[in-house]
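A single chain, nothing else alongside it, follows as structure tokens in the form predicted alone.
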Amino acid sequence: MPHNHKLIYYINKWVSITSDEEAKIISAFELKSAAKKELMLEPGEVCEYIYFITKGAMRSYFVDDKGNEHIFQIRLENGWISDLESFFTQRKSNYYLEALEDVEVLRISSSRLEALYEEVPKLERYFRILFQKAYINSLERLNATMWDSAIERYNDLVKEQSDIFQRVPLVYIASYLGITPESLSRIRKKKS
């Protein structure tokens, strides 16, 4: 499926669509190719973009005063990827945003969002939809760490991205649980 058929398709999911929308859609997004490891936002920058993957694996995470890194998020294709809270107020991200394997996402910035809502009013109530699952996802990861055992944390994950495991490193996922790399080991053990 070409790429600007996969945000229509997710797009179409929420709210319906003519296909002249659909062309002032396609657009505003710009496609952008990143290699594997290679970085879209450091800290210190602000975030000029909201990221829509087509192809491949990213990840957000933070590294903190000791020199460990904590993964925020991890997302496989069909996903939206940002560090919201930077591409909202323009300040300063703490982020990184990584691509996992070479890839392929389209891109809007955040004037030009607000440009395409005037002309696509519908697209409001999508993004609007859209965020507000990412607040209640990052709310319910951090219940999750606080509240919830490492086990069921790992099924969670496991309902949500089952192929997450075949893609992305070990490590990376055992820090987005919020344990260590030999707890994951364990309960991966304990659960085949």
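Quantities reported herein were computed from a predicted structural model and do not represent experimental measurements. For clarity, a rigid core is taken as the largest C-alpha set superposing within 1.5 Å between two forms. Numbering follows the first chain given and starts at 1. First, how it differs from the form predicted together with the DNA.
- With the core held fixed between the two forms, Ile136 has its Cα displaced by at least 2 Å.
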Contents of the next structure:
Protein chains: 2
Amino acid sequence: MPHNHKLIYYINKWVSITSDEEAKIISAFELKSAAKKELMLEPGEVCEYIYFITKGAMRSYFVDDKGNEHIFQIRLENGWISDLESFFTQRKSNYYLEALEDVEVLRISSSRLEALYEEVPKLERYFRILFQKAYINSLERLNATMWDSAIERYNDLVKEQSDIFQRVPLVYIASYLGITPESLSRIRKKKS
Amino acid sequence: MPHNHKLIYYINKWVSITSDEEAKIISAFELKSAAKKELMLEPGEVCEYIYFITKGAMRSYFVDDKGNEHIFQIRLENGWISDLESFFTQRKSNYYLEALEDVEVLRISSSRLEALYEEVPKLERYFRILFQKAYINSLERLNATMWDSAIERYNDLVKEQSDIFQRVPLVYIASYLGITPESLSRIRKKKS
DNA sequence: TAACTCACTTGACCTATGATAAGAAATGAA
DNA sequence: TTCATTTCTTATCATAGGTCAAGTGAGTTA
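Following the display of the form predicted alone, present the structure of the form predicted together with the DNA.
Every chain and every other molecule in the complex is listed next, the one we just looked at coming first.
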């Protein structure tokens, strides 16, 4: 399946679009590829794009005052990634966006997306639904971080996204879970 | 300012609507009031409505296996509250929605809102923006919960929402911050 | 006035997880 | 096949915050 069609496939799961709208959407996105470890965004820059990953894996992270990296999101193919805050406000980002593997993405700029909402109102519905779900998801992750132990969060992640364990170094997964690599290592030891 | 106009005022901050659209929106929402401690949703029910608070304060919370309450959201007037997961999926909720003070709300059902999106597409834009912002916000709260100490989270809350300290019991604020009332008490002692 | 309740505080102790530092295993480069 | 780098594990110790249990103080009810 060509890259564009994957995007359309996922949009079509939530809103039904005509082939005319499909064409408009496809032409609004640009295809871009990046090698493993390449950065698509650095702190201080404005996040110009929102990215739909068609191949590979990416992460977003920030570096705190003490120089520690904290991972915010890990996304595989068919997921969206961006620094939404910077993307929507057009203010400087505090985040890095990095390719964890060689990746291919479809990207669209903020202004182009605004224009596309006018051309294809159903796309705005798609994004409304997307953010809705992302919000619900993030509240659940918040809940788990507040009230579940690291072990429970680890088990949930294994259950729901076991694929990332095959593809992403454990340091990153630990950070995503909100724990140190050492703690993750202890948890994994107990399990086996 | 009458209740309805408050809602319109906040919608108008993000999308400009005509007086015709305004009328359609206003007539789609129902006014409802509830006394302090009254429940608008209980676990096992489907969350039928999304609520815009025009007066008072509400909280959403759930009760874990050990019988402990965990507060998810605290919202004052001009905020939205619901169990979005249940609202959108129309499946049973795990949450309580409770009035912390005597409240007045404007509520709309899921199906009525879907219909209203068709009548007033700009409203869908408003909700797209609302969820976008809510999502960004929730990611920040997640970040703080993972990487900041309870003291820092407390200070941030004092800075950003000092009004809730005048209106909401500390037990609830502690839970919202993801700590025990005892810990919050210790933090506040150190501060003074 | 006393008795009760609600909201909060205090103290003693405990535990999950962090910090630091060192080592082992895997990967990759020469 | 050796050396270097990256990734993961292990051990020891430190600490933020949890748990439990008792206490204070303001407001309400009787």
